[in-house]
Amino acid sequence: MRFQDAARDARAVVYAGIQADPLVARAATLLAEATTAERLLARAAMNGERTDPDVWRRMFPTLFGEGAGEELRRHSELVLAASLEVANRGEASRSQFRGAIVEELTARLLAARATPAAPIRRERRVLFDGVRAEIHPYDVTVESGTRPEVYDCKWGARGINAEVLNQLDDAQVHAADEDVDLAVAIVVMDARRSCELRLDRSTANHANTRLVALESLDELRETKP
């Protein structure tokens, strides 16, 4: 098993430069170090529907009111501008930017273990002998040598289907096949009931894929075993 950067086609290049957008980084560096709520209005916010910053403040009072704190408060002024910034995109920008926002969140909480961290590097393609390799690469990887990891990231819960699930499974797979332990995860910026009702409709096997939600993600700092 190997890992290999993806291809540098159209789609990439354009994307690449959303990833290098000082917003992508702004946003994850105040997602690394949300609460829960925090997240929960970065994600409701950055979907668009609501652009005034005061309708938001009266819809999270546990963060904007009184008995927030002063700290919380001033975060989370913080992560509801650059939510809006995001939402006032546009429609296919916003998506594009909530995408690269998860990924580099991702990154950057793996970066935060407490070990040593292996290389953890963004759209790799991972490669076994004999097998036909997958087109689209993962977004991100821990590349340990002793044990491996990939990631896939998404928005919403929509964002989980059969190709995904069927691409980390089979990557398990064939890790195996050459003794490899590989751990393979979905990251999912939105609530993990609403995850676990897309999988439990899904006909992929995802026995060994663990879930990670918009709730759980600060387990994305633990090194796993």
Contents of the next structure:
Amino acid sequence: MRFQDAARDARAVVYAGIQADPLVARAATLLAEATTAERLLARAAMNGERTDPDVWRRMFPTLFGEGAGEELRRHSELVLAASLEVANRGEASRSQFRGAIVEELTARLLAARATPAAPIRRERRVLFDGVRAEIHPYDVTVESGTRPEVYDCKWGARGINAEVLNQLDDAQVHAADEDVDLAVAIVVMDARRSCELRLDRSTANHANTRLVALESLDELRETKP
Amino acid sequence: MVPLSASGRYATCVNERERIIERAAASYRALADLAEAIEDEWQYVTDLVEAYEPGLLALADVGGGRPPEPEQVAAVEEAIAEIELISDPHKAIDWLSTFPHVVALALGGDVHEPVGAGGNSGGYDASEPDDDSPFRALLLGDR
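Moving from the form predicted on its own, what structure would you give for the form predicted in complex with its partner chain?
Following is the full complex, with the preceding chain placed first.
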């Protein structure tokens, strides 16, 4: 088994431009340091109809109200500003920015435990002996020689589908055939329960695929799937 | 003493909490109706509503009889206003997942508990969420 850079087709080139936008890095940095409530604010505001910040301040009194601490209010303001910048990019661009932000956030959280022997990489494929190469690259990989990890990232639970689950499960099975303990996971910027509902209805095998939902993103810093 | 309302019933704080939750639940059902326009997602929409609506309704019992703070009511009103603006059924599906948690966060509850279950019903204190609550981090803050 080995990792390989994904082919740079036209779609990848366009998407790379989104991934390189400074707004993606800024939002991911803020969300990596955010509370779960701030992450919920980001999910809501990036997908909202209104872009007046006062609307969102009123909607989240635990972040902006009198009871919130000064540090939390200050940080929440930064999260809100970045989220509304995404929303202001327009409906067509929003989904691309949101997807890129979840990927970057995942990479940043995983980076807390990266080592020279287990670097964090982006847009990588996994090749197995005698197996046809996968079409889609993995969003984030931890390329450890002893316990490699692959992550697929989604903005919402609706992104969980049979194709994604089958690819992750197949990779885990093929790695096991080579005596490699490959950890596979799907990271979703959505409520765990919504993700579990989606998984419960899926006929694709996902018994060995870990779910990392909005409430548990910080687990990426410390634990391996 | 709680003043009597014009109808002769006690105008209790519970009524204010129930009123806002009833409005939230009605808007949530309307959002689900919009989301059902995506035929391929009908089952998921149904699953979301069945999963979250009971917990949303149970938020009427959060707080142990204490009146909701004005900022809590305003927060839920804003959340309702937000989903009532949605016309795209795809976005409606996203908000079927998000809205209950926004309302729960505002009211200090947890939409994961079914109606009548222990957890957050009656006397629930948002400052001391159940250890088993999946949204404990959300309620307490994890900064």
